[in-house]
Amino acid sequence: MERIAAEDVIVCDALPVTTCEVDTAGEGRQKLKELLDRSGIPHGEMILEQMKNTWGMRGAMLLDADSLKRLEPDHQRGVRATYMDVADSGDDRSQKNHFKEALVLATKVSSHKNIIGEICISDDPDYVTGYFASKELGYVRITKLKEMGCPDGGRIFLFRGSEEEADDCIRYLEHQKMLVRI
């Protein structure tokens, strides 16, 4: 356990949620490219190709959205967004809730000024829904981003800014305390 002062905790509202129903993983991938484009993020196909480099990572890739340079200090570990939870923890935590966990994480990640988007595909072989999240578009669930039974998945945090800002972003994602109202 760690003692945390109330004034060190940011409390914010969750990103607005929309759902994009697709029939195939290919359609889901096409929707991701459209969302990247709508968000002013170039190189959609090349960014999606980077997903395979996130499989098995404990954290997320921090990727410069323009140069496609990886910014995380440890490419095996990635960046781990931590110290976040649902503001009202009265719900039953005995069951895994992919959606709620992902919404809290995406809300924290997108709240940093230099994060312009996040892509996530679950590494749970029985869960095929993924998402794109950004301040502007909110949390966009895409119902199929891989085939059932596939264990591959990962996250990419899309960053825009200087190297000094990247260091600040990593500190924020890994250490800033946050509660999210859902």
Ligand code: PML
Contents of the next structure:
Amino acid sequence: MERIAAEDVIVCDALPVTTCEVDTAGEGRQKLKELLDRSGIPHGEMILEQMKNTWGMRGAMLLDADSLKRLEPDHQRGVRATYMDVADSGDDRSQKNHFKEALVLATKVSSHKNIIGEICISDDPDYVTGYFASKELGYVRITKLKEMGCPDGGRIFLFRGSEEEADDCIRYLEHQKMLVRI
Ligand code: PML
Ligand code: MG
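The form predicted together with ligand PML is what I want next, because the block you gave corresponds to the form predicted alone; please supply it.
Next comes the full complex, this chain leading.
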């Protein structure tokens, strides 16, 4: 538990949600590439390749979307987006709700001015739905991004900006307090 001042908390609305139904993980991957392309993010294939390196990280990869340079101070740990929650949390927390937790996280992450997109594939072997999220396209769920039983997964936050902005972005992702109205 940590006492925090109400004025330090930003309250905002969740990203709008849409769902893209796909039949195969290959189709889902193709959809991700299209969304990256529509967002003006080049090197879609190489960005998706980076997902091979997110397994086992506690946080997310923070990737410069243009140079593909990794910006996390500690590559093994990654950047952990924390200090966010649902604004009205009267609901039952006894069961993990992948979707709600991810929507809250994606809303916080995408609201930083230098984040131009996020890709997520769950690391839960039984959960194959993932998403792309950005300010412009909202939270786009993709119903299959890996095979059932596969433990791989992770998150990539796509960044565009200067080195100083990257420092500010990491501080924001890890420490800014935020409540999200769903
Ligand atoms: C969704 O259902 O919209 C995707 C949720 C991704 C969950 C990621 C995780 O926490 O494992
Ligand atoms: Mg998980």
